[in-house]
Amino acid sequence: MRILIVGAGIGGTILANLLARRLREDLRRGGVTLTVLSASPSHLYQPGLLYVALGEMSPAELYRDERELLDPLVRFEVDPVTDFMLDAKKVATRSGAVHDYDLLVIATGSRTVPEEVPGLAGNAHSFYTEDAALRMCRAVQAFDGGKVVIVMGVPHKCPMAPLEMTFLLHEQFVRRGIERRVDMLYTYPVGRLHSIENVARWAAVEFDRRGIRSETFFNLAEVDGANRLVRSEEGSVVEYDLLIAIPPHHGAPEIERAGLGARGWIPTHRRHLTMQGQDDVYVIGDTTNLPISKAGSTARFQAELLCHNIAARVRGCSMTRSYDGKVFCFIETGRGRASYASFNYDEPPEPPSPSRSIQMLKTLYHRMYWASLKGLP
């Protein structure tokens, strides 16, 4: 049984890891084949992308050998794909191989478009790449007073991250003393502060106590840098001194390439986590079209599924459990302070109120990161 995973981000990594030792015998008498295909050598921790952007973290802090992280066990190549033959069973890579396999698993993640709205990128500081969020530093760390705009494209990756810097943001002029001097506006596409109810009831609590001002049913149109003025779909017309974007997403430019799924997200079985009309062939984390979170929690959450049922095909029996739309984030509000949004396809989150205590084991996360990579609890 040949097993090929094709990204080597949290799900990718995870799930390599976790079918390693699910698999050990397997592999060891060469019955099973496990191999990674990664676009890069290095992992980055995506969370701390928005730390460096506040100047908390530096950037090579983030990043580890993916080799080191891998079990030895697991074949690693940084050899990305170029092309998806799902009906011959193969791949071709950039390096013109071919890899077939029984049973494929696509983890390539997502990446951000901003040139999708005329003036964005340019004119806009965001987080979500290294050179993104050291650039956000240079500009918030010379930001002495104004107008703060902060715009959400659509859809985007780990929905509570712009709750987050709002909220981070807000502390860090607290510290410096301007907040006096910021006018802090929040706007997002549809008529609540986030997409999910209660979160949205939860943040306008936690905006209040700021004095962080809000506008619903922004949705980004365009960019005007040379007067600072950000215009949105239903006429609304916004000027700023800093702006701070959440650029809208894509998945992985090789998915749209070879026609797999709109705008590079792959049908997904909600359940099965199967790509539609492809029964050998298993999609997690950012790359899904599931109507739910693109967070690190969601990739974890599926990896654990997939690998049980993925052990259980080898061994040839059926499947044996079924994905609930199982999220967990943490949402960090400042101040020494934390709450979280759990919640899956069926039950709602509800946030608590901030408290040290789940800001501690936020921060307990963050350390345990690359040994939770390795499969461990």
Ligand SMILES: Cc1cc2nc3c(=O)[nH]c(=O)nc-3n(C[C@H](O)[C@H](O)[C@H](O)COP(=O)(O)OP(=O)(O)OC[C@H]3O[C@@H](n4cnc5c(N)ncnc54)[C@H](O)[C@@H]3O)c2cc1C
The other form holds:
Amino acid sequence: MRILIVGAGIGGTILANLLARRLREDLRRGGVTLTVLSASPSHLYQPGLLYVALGEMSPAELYRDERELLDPLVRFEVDPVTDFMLDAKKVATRSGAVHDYDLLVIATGSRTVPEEVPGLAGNAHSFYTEDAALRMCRAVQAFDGGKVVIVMGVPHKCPMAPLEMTFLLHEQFVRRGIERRVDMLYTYPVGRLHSIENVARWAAVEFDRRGIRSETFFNLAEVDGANRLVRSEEGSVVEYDLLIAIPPHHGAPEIERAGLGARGWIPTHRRHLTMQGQDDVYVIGDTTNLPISKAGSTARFQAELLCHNIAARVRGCSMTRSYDGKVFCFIETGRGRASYASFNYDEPPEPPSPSRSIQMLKTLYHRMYWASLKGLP
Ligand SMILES: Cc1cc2nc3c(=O)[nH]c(=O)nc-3n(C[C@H](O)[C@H](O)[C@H](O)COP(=O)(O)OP(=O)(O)OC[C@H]3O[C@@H](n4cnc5c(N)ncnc54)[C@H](O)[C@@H]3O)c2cc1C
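Other form of same protein, the form predicted in complex with this ligand, not the form predicted on its own:
Every component of the complex follows; first up is the chain already shown.
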């Protein structure tokens, strides 16, 4: 049985390591092969980009060699997939190679597409790529007061990152003694502060405490950099001095080009994580079209489930476990405190009041990131 995983981010890496452990004997005997194809030789710890933008981490701290993160039984090639030929059960890569598979897992993540909004790329700061986070860091450090506006497209990865960035920027302005000269406006595309109702209610209390203003039903239409204005599709016009954006997201361009899903989001069975209409193709992480948050924790929970079900298939059993939509996200609120949101398809989160003990757990979780990629509990 040939298992092929495309993408070596959180989902692809954890799944490969879990499968290597579960199928160790089959892999050693050669009855099963497990190959990971990736676009990059290194693994980026994406949550760290938030702290790069705030000047608290350097990019060098965020990378590890992917080969070293993977079990030696996993074949790893840096050779991005350029074409998915699902009917023939093959993928083609940039080097010209063609890989046959019996089971394919697509874990190619998501990417920002700032160019989708006129004027956004050249005028807004972001923290979703290394270069953008470094530029944002310089802009934030040079900022000495004025109007800060936070805008975003949905869906985006890390559902809590915009809230966290708002709280942490506010904390930085307080620390620098400039908060009285700063007017912060957080905008959101739907009629509340977050797509998850309980998180929106919780965030409203936290914003009130800090005097952060908000505007809802704000879908980005265009940015007029010359006049420092952002326009929404709803007709609102907002002035800014420092514009922070979480740009619109798409899945990988190869997914879009292959026509596997609109905007690169692959239609995925919400319980089995198979691609709709393709029983030999699984999808995990950001690239699914599931109505749940795009987060590292989502990819991790899905990888645990898929390991179980793929191992069962290798042994000739039918699928045994079903994904319940589980997601867990910390929400850092500044001043050494954090809250969290834990939820699934049926049970909404109830974020508790921010506390120091939750922040300690978040710090611990971040420190364990590299070890957890190896599939450790
Ligand atoms: C600033 C920021 C903060 C975040 N904070 C958190 C947090 O606190 N908690 C949390 O849970 N999540 C957080 N996230 C979200 C989290 O990082 C993503 O949701 C997660 O990485 C998704 O995992 P994935 O495996 O689907 O994709 P990724 O981890 O993005 O990996 C995708 C992989 O696919 C590869 N790839 C792409 N195209 C191809 C191709 N054609 N061929 C081969 N390989 C390809 C890429 O090189 C990459 O290795 C944050 C993200 C950002 C940007």
